[in-house]
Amino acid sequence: MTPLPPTPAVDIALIGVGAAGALVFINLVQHSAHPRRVALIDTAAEPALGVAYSTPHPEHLLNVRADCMGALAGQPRHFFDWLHTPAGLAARTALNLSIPLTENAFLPRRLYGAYLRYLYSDARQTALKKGWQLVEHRDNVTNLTPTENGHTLPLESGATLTAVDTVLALGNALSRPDSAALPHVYTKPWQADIARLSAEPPAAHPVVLIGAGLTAMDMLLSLQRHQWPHGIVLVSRHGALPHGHLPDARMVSTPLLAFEDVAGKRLSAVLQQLRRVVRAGHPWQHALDSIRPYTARLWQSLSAKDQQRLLGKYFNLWGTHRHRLGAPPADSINELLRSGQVQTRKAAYKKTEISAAGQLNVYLSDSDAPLYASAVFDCRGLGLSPRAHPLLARLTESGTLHAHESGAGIRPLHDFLLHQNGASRVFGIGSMLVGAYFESIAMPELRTQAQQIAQALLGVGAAEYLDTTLDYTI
């Protein structure tokens, strides 16, 4: 760690060095012709992973084909090709992975994490060799205050940074239950010691999973792997689970719906067009995949009312169809459901309390009686409101940033620029841009956003985001 003077000034401050922040840094190093002074600020013990790729569990797989997960814009095969390099082979050996490496494989997320760490470490070493000054801090930024020549960034530790430009790469803000401090209530499910929980269950009651998205599917797979001895209750307001990919998970080669077929139409008309494609005999997966290249433009062509409807009424439906499972985990989950070990409850979660005897009681909207639980996992996924992240909440309250009209994330001035103070700028990447672009958390978007933010910071120029052809994949 580089020791900090009281108020060091840097050219660029990266707030968050998870997957998205690491990609911005990697692109800065690749595209910069001159050394820079960069602050890298994150509380995580390991950079480049974030929530998605920090899971240690081998059963947690990518839900995208291996040959589509490249972290660099314009190079979707980069991850798959890296796996065959000496560094990739070393990573596979270190993780004791002997799985087949086919292009259409759904590989462990911890292997992808090793890939991101390698890219970040390589960029860091390159930067230092070229004379970059890196100020690395395991800390939280508590505010961002515009000044005459940049921004002041107070840290939780009491130190202060000043930066000319700042990038907010805050990752995915997770929903948190009111009972986060209770024993055996896990607000970060991937960090739970499920092996120990299964070997020494605190009670002969089921595990309760709040939510039914991909996080809940991860937990089902881990509980199955470690032979959880009791039942599992899956709680979801809509009751729908993620669907699986088709055996061939590639994008359709010829789009079934052109942008002109749906642009500027009401949401109901867009849905009718999708149904028309399915009635013509095409799989619904192909119908949905065919709008992926222009989802952001389609989203922006909707009225504010339809955007709110999609985020409210249809967001879970979109999620279960758009964010799919690969074949191996989908088969395992279907096996669990057939076994009867998993019970689904179509209800809203209300609260969790602990009795005088130490029993976890979960209250749901479909009954006044509590559900007795051995453990509770909060799997409710993203918090889309700026209020879900303390820093974004503070910056929107102060008027430095502005919430998007849809209620999801931040409204950019344009592209990824969130705030400008003279020559000083604040950029954002990832889930905070869901309101602006709708699709903003998957690797095809992140790798393109990272490249264009880096180019904007360096002044080397880039096409506007929506005019850039995404090397999209599902």
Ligand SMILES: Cc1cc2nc3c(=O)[nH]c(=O)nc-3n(C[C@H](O)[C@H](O)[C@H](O)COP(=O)(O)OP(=O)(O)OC[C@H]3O[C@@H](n4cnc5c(N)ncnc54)[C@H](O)[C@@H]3O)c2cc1C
Second form
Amino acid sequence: MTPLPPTPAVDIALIGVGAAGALVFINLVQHSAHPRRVALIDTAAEPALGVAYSTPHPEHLLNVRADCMGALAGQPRHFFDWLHTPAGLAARTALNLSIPLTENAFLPRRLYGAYLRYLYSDARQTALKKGWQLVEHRDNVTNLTPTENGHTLPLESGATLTAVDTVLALGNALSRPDSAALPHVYTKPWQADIARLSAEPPAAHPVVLIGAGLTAMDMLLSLQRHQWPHGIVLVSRHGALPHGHLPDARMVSTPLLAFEDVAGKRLSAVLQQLRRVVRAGHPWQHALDSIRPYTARLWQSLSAKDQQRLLGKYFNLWGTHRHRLGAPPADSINELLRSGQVQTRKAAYKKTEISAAGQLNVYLSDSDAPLYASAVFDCRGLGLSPRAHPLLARLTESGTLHAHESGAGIRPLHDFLLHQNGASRVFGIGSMLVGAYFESIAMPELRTQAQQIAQALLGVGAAEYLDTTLDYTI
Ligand SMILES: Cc1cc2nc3c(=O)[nH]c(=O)nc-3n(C[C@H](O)[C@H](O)[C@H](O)COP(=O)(O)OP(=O)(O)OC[C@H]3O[C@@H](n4cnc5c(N)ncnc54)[C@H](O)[C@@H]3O)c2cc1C
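How about the form predicted in complex with the named molecule, since we already have the form predicted alone?
What follows is the entire complex, opening with the chain shown before.
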């Protein structure tokens, strides 16, 4: 007799319950007419925070203005409005918020974490009251194997789950194993105890920051706050630092460039149009912000060659202009640069080693001699290739998922559907879709993606992603 196929244990498995996974769950609870069986799996101790919003440091700020950070699709002001509810007020009081609460403020990310945690706990309680079965695992999903009526998900602990549908909400691949085990080498920089490091420097050498993006800016702000007594070396291949928002961080009131002005053009023509707007006297920040509502469509209208040029030659340039710092932290960083404490070194990082005498030596491409370091922070951030995340690497190797032809992330079958096996599906959200949509990292994208994925899972008729009016702002 043929054995029966295993009965799926859950309807939906969410792999990764950081910011994006939490949003998918919240949308499922909001939109489902019936109780569901959902598995929520994450290696992190606390759900809903992920990498960006678990930082305990008050100087680590959002880089999007408060009234654009709503977590729910179509409601960009939701976060700002929540801050005025009793729960929001309690969170502000608990965190002793010192920044004036205005629409265009850049607020602490830990306050945003409190907001996400609140929404997630609320959705969780609602789900339990309505009879949902929630299976929660603090574990690492190591593989996903399609079966006859779902997916098998082996966990690092040795347990195995089965699910009909699965959502991959894995976030940015940040951990890099090469020198992670060395003392004072931080591959998860936000977890470093910078107060202690500054009070008891392991040596009189500089702190070395590998990378010069927003993570490195976070570390600069923390080193400044805790009065790190020695030098700081910022290592970056391109040597450019993120720009700041305009002091009043206004939003563009009228679009400066219509989609029709740039759609279907070569990358060089798009850049020319942006320069034309700036030459006409508009701040470059407004020129970039005005293509934001349709960046995904614009990206898709570029040729494969131009997409690769943008991801290769121009990606850092795009990053430093598009992912901007709030004006106050940008001022603090400029002050630090002027003080001479920070040295920027244009070079590629090779490796870190520890000498027999216990000295941390950092090797860079511009010299054979090591750079002596007190501590090393790996701030290289987003890994665009699917190979950067162990689970995506495994799933692209097995042919379950396909790498995007641009080299960035995964190629969806359509919208957010990555794999389909009969009635069971695998969806993806967030940075793994950079190749498909280019802008697929920040909350304004994630809130819309989360709603659409939840509606697709529930079969409640999501509109096509690119046809909806997206509520993007900055
Ligand atoms: C430092 C920083 C600051 C940012 N600031 C802003 C901002 O101000 N505004 C903005 O809009 N956006 C910001 N972003 C963008 C940010 O990436 C998103 O807003 C959001 O946090 C991404 O959510 P995510 O769920 O994709 O990733 P995460 O929130 O990081 O969640 C991914 C989760 O998946 C889990 N996971 C991964 N692999 C597995 C596995 N195999 N098994 C189990 N669990 C797994 C991880 O443990 C993690 O909890 C920032 C990003 C960073 C890194």
